[in-house]
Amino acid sequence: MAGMSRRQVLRTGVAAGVSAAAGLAFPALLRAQGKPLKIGLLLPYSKVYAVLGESITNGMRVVFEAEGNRVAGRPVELLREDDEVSPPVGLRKLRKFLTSDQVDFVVGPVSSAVAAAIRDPIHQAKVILLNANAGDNALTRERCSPYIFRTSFSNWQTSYGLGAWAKQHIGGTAYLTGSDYAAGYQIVGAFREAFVAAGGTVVGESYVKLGSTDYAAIMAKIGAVGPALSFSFFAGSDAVHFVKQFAEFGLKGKVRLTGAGFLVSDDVLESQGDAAVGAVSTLHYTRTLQNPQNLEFRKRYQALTGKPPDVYAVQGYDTARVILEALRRTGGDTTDPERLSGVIRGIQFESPRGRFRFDPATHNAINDMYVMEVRRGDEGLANYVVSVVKELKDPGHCPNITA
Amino acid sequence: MRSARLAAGAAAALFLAAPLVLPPYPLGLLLETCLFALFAMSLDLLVGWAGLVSLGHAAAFGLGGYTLALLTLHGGVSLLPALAGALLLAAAWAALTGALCVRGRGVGFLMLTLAFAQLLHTVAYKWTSVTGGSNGLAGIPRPPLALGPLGTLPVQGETAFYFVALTAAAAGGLLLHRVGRSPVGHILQGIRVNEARMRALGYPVVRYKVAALTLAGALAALAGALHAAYTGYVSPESLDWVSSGEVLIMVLLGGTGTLLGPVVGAGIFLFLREVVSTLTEHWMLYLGVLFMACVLLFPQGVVGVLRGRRA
């Protein structure tokens, strides 16, 4: 009770008395209702990934505000904590969520390093974590947990589907580049796997430090080798620099620019401008998708934030939808983690990204992966779908989950 | 002097009673404060006594964490040998790099320590098969404390591990206190104030500096190893120069050359960061303003100024 004012103590006492009385009069289920549904958002709200954290949060708000911020009779409380993209900070904030706030769900993180750090405490506390972005393959493979679900993607999923398509429609030789950290190797590796399996040849491979501004050395190498295509994983400002320099070095037109969707996704496309036109990439969402859910989502997201949605916003939206569906199915009860996990595993719905469902064996989202080309079309400079790799499922094996 | 004893006794009683009154979350923060206090005190030996401003002190902290992680993950050793391994390795590292770093003075020394720490950071970042690369090493067990013939103490629980951290911090602080008051401590202070004179008097200045770096490195590694065991996780970030900068801020905030100052500094830093960052996303702005205010109001650190007033 340390740190509580007298009024707070009184209020708590009265509340405890009332709920005890209610407990005598009503069955347990009704008592669970009305108790706030606490969702702990462990996301970056500062530093390099701040935009991603905001997008995920806003995507979730679209869902809950449409429900009047009540789910199965329980008022929704979104608790935000900035993980600063730092594992130790993420751990500290998670501890606050688990012990002090006693949240019903944890949502996040963006960074795979933070996800790696919080995995064990989540697994031990048996609290449901909805991973709304971190792509590290291991999180739904050897480091999976019955209490962890991924609503976003595995790194493998973001590039594997492009391998065969690129071999068939562009050419048989590829130069691979990526950011020099775990995600870079996993994403480039999955493309290589599919590209080589389809009969393609990798003619060179380079990795660059995260946050580099000068890609001249790589451009020179690609120019010297002269492959049919280059495949890259870069994101954020790295993607902007890479794509612009690719055009400046005169490679555009000679070598086809391809990559995991982050290379030319909506958040960087504006800054890349014409340099990105013609680039081919795969991702599980682009704002130009024409399904009715997406048209509706775009309208509501725009109304809420004044901005068009990006892929992270959809990941937040779907995460909130999962929570909504889960509570509807349990009648608002979040006390039994085993039951909750079983319920979430079976959730399916139509999302702006297409059909949303989990792979029951790994708890990773099964995604339709869109092969897209950057064009100036009806929606201005954007990614337009040219082909779909249907229901791409991460090939991982999870030893902890009995499906 | 008596009032100081009383204050120390009261503080000790508060720290010992903390698990009885504190809920788990603040207790966890206090536990981390103990470890960062030890880390900061070890840096104070360098900054406050020997005048060695290091921007690479996190190297020892992180090296301790990685050593404990690898020993417990792959070696299955219990807590004491794991800590001993971390301590020895970090001491060796600090002695070796220290011997090279002390060739430089002032900014030169600072840059050399920074360079060596970044070297270690790169190794941790790149050697993925051993260190886990950018994702770090997770799932580090909190091994039991085997006390030989006395049996084995489980330290899984938050409260038990709090006492481990408290003991380590208190023992480290006491050791530093004794060293600081010993002839060695006076010689180190002499080196800070007038190195040329100490050399002229015949003191082997370089040896004393390296010895101070070695002791500080070993204690920082102890803090880092316990931190890894507590959080079950270690990442390249723990070796980064930002971590070195943060611990330097703790020391300066509390007051250099006081030992108590770094403890207070670590407490203020962690507490503010935790509380303010929950309230606002612009917490770094407020923290920056607060640090500036501290520098203006307490130029010798919080503890330094309080002591100065009393005297």
Second form
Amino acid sequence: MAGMSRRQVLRTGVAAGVSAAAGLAFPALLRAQGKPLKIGLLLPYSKVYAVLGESITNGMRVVFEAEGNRVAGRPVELLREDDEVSPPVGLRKLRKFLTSDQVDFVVGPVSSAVAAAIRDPIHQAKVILLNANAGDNALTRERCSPYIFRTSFSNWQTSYGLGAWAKQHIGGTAYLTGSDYAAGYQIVGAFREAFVAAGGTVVGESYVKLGSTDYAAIMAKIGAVGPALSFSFFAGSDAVHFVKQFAEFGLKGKVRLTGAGFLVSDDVLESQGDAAVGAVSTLHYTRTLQNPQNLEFRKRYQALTGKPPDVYAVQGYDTARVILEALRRTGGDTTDPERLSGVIRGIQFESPRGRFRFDPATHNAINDMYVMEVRRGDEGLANYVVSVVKELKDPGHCPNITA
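Same protein, different state: after the form predicted together with the partner chain, show the form predicted alone.
Partners and other molecules omitted; one chain follows.
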């Protein structure tokens, strides 16, 4: 006790007495106090989706820096690993997080293929994965886990709502295109499901290898059949190439360009320029939303990064908000995965995207999906909301979760 004041001695004694009286009721909580909160960011920081990984990371930084980088008394450490949009690489980096780093949470990935690869190790390790982008439908359906939550979207959600709207407001024939991997097939498939159910006809369908730069063959096919609209899933640099070539091949003005919102989202829109004007898409966020939370978020994100936020930044922001709220409710304790999972299921708050909450039956975010058109308006070149599909839930269910 040398060097301790009488008050410190009394506080120590009281704490010891409380601990003794409570038996082992709070040992994990006491151990957690002051211990770094390690969050493993398994995201692409290179290749086609590099910008997405940086946006998610910066969105999280907005939350934690506002908290002085401490949550429930624990200093926050963001550990970054580049998954290179590669399932083997992502799996190797995840194992490092679980063994060497012993992280409290894993955040990511962007690619559905990487997400599918890391699902089983996450489930076996009982570490909470906050999926901040990858929309693979199976992760909140047949391959769900009590330890996996999606703060972004399911692939189904991003395009199903546009199918009926496009049939009613644009036309009855569509050519479908997408990146040749799981997300491409799921997103295009959800649009097809709704479009055909509404009475539309699909007149052609093509898929292209991720990271392609030449879309001439697809443009020729679209031009040959002359549909009312083209629906696409491309993101990142693929979206830039596709949209610019769509205009260069003379299809703009003849065929209406539509897609899941990643096709013309804020991270690629400036690079696409006027080629994107008139494109219609659906997504759960656009920076033009005028709610108070988004106006504040835009200000803080701009101050931190020097640029406006995009949908990936909001997904990072909401992911960090979930972690923040969860630790406040557990007093900083992350040692009990079952308790942590139960706490996270009940979290909800007002987000820049609108009301944020999880569907307890799937652990997938329930999203308002905005039907948007690219215009030059008060916000400059941006996506402006023309309609809203309210509270769109993924239709799946998780057999491993008791709602």
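Numbering follows the first chain given and starts at 1. This one's a predicted model, so the numbers in the text were calculated from it and none came from an experiment. Think of the rigid core as the biggest set of C-alphas that the two forms share within 1.5 Å after superposition.
Core-superposed comparison between the two forms: the Cα of G135 travels less than 2 Å. Core-superposed comparison between the two forms: CA of D82 displaced by less than 2 Å. Residue displacement note: G199 has its CA displaced by at least 2 Å between the two forms (rigid core superposed). Relative to the superposed core, A220 moves its CA by 4.5 Å between the two forms.
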